[in-house]
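What follows is one chain in structure tokens, specifically the form predicted on its own.
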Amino acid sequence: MLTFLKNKLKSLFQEIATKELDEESLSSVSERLRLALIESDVALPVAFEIVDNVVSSLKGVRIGRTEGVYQVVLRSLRETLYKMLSSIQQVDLVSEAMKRRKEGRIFTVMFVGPNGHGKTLTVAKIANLLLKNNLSVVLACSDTFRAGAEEQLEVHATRLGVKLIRHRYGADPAAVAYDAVIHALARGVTCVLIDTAGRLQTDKGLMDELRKIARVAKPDLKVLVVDALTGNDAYDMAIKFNEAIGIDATVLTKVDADVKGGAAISISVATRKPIIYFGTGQGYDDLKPFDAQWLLDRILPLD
């Protein structure tokens, strides 16, 4: 159980002893609220957000006898988490695909994000995915100038018996992803998984290069995979992915690692975009639908 944020909560907040919330009492629970939301990776604007509707709900509420203000910050916490998380609209990649085979259209994903944080992989889990729910993929392999990239992705290719698209070494990405999608339209292909480079957010130039693929490619999804260990720098990496090529989605890596919490918190709220997934392991299978009650239980379980 991943109890860093609650375990903070308890140690700043048992040691206030009051009966009525407030305004002298809500500024010190504000004050506190914010440290133990930034000290769990939640980025300072998103802090201030939700210290901000936590404590709208929190005014003139009377402290019950058998409860402290720990309880009720903690209990108003996870509620007003609860509210922000599941009032973004989520994306069931599934149903999206059987929706496009349906009408006779194939399926693009692209995905993006910066290197070492699970990308490949995660490309290779929702070819998994797609497969058991019977549903027809074609990989392309638009890193085309990382060592092993191609390698890489031929590995999960042939494990999961699909056919894997790729250029010789620095050929243009976005040549390889239209590639791809010409070979889901002649031979009957659902789905089309774009894996591209690990780029930082900040380097223009491999940004423009995204926005050149998603140009050509046309993806129906725009997917950033986000290692949830990188704590307050998601915030950031979300912003500037969605600024640069407007990210539809998130997934979520290494959850099963993360002992805060925080990156899941900062990126939904922040771009308001769904986290569809989270990846909870090194299998194919270790994928989780995003939920936020089980989120919520992992880093704010109730006493």
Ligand SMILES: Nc1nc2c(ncn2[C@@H]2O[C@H](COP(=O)(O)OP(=O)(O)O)[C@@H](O)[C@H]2O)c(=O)[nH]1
Second form
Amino acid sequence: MLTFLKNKLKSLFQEIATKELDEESLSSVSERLRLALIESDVALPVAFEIVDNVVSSLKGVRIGRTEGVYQVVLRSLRETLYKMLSSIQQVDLVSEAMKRRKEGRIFTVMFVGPNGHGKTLTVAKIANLLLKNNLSVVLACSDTFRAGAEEQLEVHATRLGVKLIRHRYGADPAAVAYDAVIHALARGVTCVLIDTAGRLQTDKGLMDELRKIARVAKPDLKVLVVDALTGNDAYDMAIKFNEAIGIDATVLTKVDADVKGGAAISISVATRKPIIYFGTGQGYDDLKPFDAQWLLDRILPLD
Ligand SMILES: Nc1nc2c(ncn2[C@@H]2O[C@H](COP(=O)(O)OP(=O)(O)O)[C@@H](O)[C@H]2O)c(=O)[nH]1
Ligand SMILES: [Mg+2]
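Next, report the structure of the form predicted together with the named molecule; the form predicted on its own has already been given.
Up next: the whole complex, starting with the chain shown before.
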């Protein structure tokens, strides 16, 4: 249910019948708001931060005659979330790539994230976007770990008509990324997109592997790909990947599914890095540039 958070707010706040948000009513507001956020998959520390912001904006506010506490909290929450989400500097992949092409350089992007969250499809979607903007692309299959990963990326490469650099199964993923960079430099290809393996983010081996790929390929950007359905775990996941290799941006996938929205908010706050795209389906064009208003209209529509 997309409007899960909104419905939660409605049911929790309908019964507060105060006309002025004094200290006592605000403490009940903050308790209920925290509950609504946590149940909507917002990570605990993030929920606390949001509640603090909302409560400080509501101090002493008088409730108008035609509205209730619910409407006032909903508006304030939307404003707070909007500020939090849009205060993070955005990154535009296409213009970054164009800038580097102009300077005669290559543009390397490395995609990381847990298994099954949509890295490989996102690499294909971004390749498609770059190609549409007349930028040349080479793909690197640095997932030499999972059986079938190379074949999967090969299907996309063939469909998109781009070169894929792959080694045999079990090979050093950093060497694949390096070869793709060398290929781009030698052939005048602008964009190198590196797909990587995903195991549990607690897997030290994976983090070491990702660090090595980053050291060797020196990506301009490291993009975390996270499934919006991850819910509450998204925060920990983002922190782990960010600590291990340093994330520059996030793509939040499967936003077309039934999301509560908490993952998007938690990831932004956890990394203080932008969500650059939403994955909204399985097609190459199902990639929507981040839009805080659009997200808020989906999870917290005003009546
Ligand atoms: N509905 C939907 N499915 C997606 C999206 N992104 C990825 N998927 C699907 O999620 C599954 C795992 O994606 P994949 O790219 O293989 O994940 P990886 O293991 O991280 O590389 C595949 O079936 C994808 O088609 C999305 O934005 N929406
Ligand atoms: Mg993959």
